[in-house]
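One chain follows as structure tokens, the form predicted alone.
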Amino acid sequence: MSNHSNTIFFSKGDLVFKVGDEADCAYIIESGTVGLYVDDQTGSLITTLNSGELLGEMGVIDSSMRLVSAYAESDLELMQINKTQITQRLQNSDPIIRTLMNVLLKRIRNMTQPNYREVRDANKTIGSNEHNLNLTEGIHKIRFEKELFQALENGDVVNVYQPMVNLDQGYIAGFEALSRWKHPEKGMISPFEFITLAEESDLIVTMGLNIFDNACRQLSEFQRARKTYDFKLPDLFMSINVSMAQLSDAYFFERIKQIAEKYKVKARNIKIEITESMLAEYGLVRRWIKDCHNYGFKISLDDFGTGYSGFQHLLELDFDSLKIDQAFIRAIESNPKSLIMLEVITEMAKRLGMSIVAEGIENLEGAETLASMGVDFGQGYYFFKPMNSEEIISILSR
């Protein structure tokens, strides 16, 4: 047997896990065939898996012993599945779901271990249409997370910025930090797809102390770009996204502060852009803007108008900053309501001392509209497109 990372090698005979074992994990079977045994392999072969196949999973989901013997039937490649992937789903899938789950795993243990014919049974009732589509949809999920942790490894995802633009004087005044994954296969994928992906997982924390670590490091890059052009002009800032799994690891709010402090990055100049979404985690969001303002760092409101919406929560919640989601903005044209929407908001964000962004801004007359507002930022591919670092230095450096 060989390891590398959490996939794993077995030569034809090896045993993978013996009857009695602690099921700490599950495994997908990426190529070869494994024997299901009553004990050993002197005993009866109860069935066989092959290639695309789940290898004991249900060890893992009720956190049982191993029931039966495993055997590679021949050269075997395993691709290991840790027990938090698996139970952290079933946890946050429906409450129906899960019981059912249950009631099945129950009748199945409760199968006395000699009467293999009978789990037989419940594997082909396991094994419907829906249950196989459920079960591929999985797999690939999961194949696609072990994916995603390598790029991550290697380095494969990676930051862009979008450059926010003072709307009054027209100079670059920050950046908005975006991820980008180049896959060798599928060329780029969907931050939407591969960042909810991470959000399942653990890798959302690993992934956004990347993207912040990378932010920090270019916004320092790009105010020494700046400088060699322009010393009058207000320091860049650096807007970056965090999910509510981030807010709720114990120590990223550590972890930034540090990578703030490596680069020499003034708090000031980040700022951490939450959704509306997560407002519903109110106690949680509350202390974590407490905490980022005694440190200094700022804190904006993402996608105003769209999520869970509520005057209340800007009389509770100190933030410095709204960003309006852009169907708003790109409704000016079409839709007067949304034109008095947008002046009541500026307005009311004016008058309780915050900025305002506008994101999704695509032509002149959108811009000047926003900036006769009050508006003072503007991002949107008007001005400038998701940019890479030598590209956004260039454009500062002339």
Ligand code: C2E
The other form holds:
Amino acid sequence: MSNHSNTIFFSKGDLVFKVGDEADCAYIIESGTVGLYVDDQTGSLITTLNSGELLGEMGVIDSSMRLVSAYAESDLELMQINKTQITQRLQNSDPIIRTLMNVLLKRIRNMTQPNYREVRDANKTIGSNEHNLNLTEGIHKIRFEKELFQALENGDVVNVYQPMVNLDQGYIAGFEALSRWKHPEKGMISPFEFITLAEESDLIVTMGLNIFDNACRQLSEFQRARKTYDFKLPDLFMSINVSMAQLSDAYFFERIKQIAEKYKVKARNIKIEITESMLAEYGLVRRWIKDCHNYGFKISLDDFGTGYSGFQHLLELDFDSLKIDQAFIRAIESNPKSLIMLEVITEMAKRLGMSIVAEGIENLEGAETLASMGVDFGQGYYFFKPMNSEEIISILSR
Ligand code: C2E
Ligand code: CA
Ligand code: CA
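For comparison with the form predicted alone, would you give the structure of this protein in the form predicted together with this ligand?
Below: every chain and molecule of the assembly, starting with the one above.
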């Protein structure tokens, strides 16, 4: 055997590793053939591996020892992969992928148990508390994701709508669509608990279309409900939250256009809320905003002031609306600085031609302060909590 940096050479008949050795690395077979044996080369041959295949990865993944012996069946060239190269990636990977990997490994081990020696020792790590914890967590997540998928199919993921009020004159100007999961046992589940889960899989794309469809259908219904008593007010609008995964989906934009057309809602009455954190994908977001503007959709920058993006993005991207984060609104009472900042942000938004929304308004004082500053719209428990569409319709037609 000789060693040039990461490449290791063996001659025909050489031992690469034997049963019971510590598994501290894996190999990619660059050329030649490796035989895997139950014991030593006199024992039975399990399989042979050829160039391009991976060797010895199993022990590395679950930190056990070699369960088979590997011999060079011909002259052999192997590229060594360090343990950390593998484990680091696994640790950084999606918890569900990690769990699947562990489940598969466990199954493989159980299946092959009679062939291998010292399996019990090797299973030490697999049976460890930490491992079981990760496994339980991962399995819980898979189950939860499956339930969410089912809920989506059953129509148990629904929208509620929170009115946004014109602060100057007090009328309902529009709504934000917020999603809820009606769970048969757990009751209403908050989007904080399931949006992330949906984002980790591709479920968010289907779910997002569902949310969009419901929101557009309701908007046209809300508009009709109100028209019966007051047609002098501007059209109602609907704000809809989107996630990064939706923007990255090639068909999402086409689909939401179709939905808007299906319900005959005017594009300018739809406001798409994106968050500051999404601006990290600058190029993509820029293109998306352009597409939306070409079609007529409005773009609102949500949670303004919480992210790291600062003013650079306001300079380069065109938002129609700024939504100041609730933290600023909450600080009105306790921190006089927040008032000054709110004044400046409002003035800036106006001069840049953006409308400005304050969310999380919980009392009269907040509402009055913000109205006097010239903030256009207010949203918060002081006015209305998020409600289902029947409640909204009854308020609109009151
Ligand atoms: P967000 O977009 O910042 O939505 C505002 C959140 O503040 C909502 O929580 C709303 O119910 C809550 N809120 C409104 N007024 C008040 C108030 O006066 N006081 C307090 N304490 N809270 C108030 P919700 O509905 O739990 O939504 C949480 C987050 O989940 C949303 O934050 C949004 O990031 C995400 N989300 C909700 N629905 C969707 C959706 O359809 N798609 C996506 N991608 N994300 C969604
Ligand atoms: Ca929002
Ligand atoms: Ca927000």
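Numbering follows the first chain given and starts at 1. The term rigid core refers to the most C-alpha atoms you can superpose between the two forms while keeping them within 1.5 Å. Just so it is clear, the structure is predicted and the values come from calculations on it, not from any experiment.
For residue 12, is the C-alpha shift between these two forms 2 Å or more after core superposition? Comparing forms between these two forms, the residue 12 CA shifts at least 2 Å.
Once everything's superposed on the core, is residue 38 shifted 2 Å or more at the Cα between these two forms? Moves: yes, 2 Å or greater.
Quick check on residue 320: with the core superposed, does its CA move 2 angstroms or more between these two forms? Not so; residue 320 is displaced by less than 2 Å.
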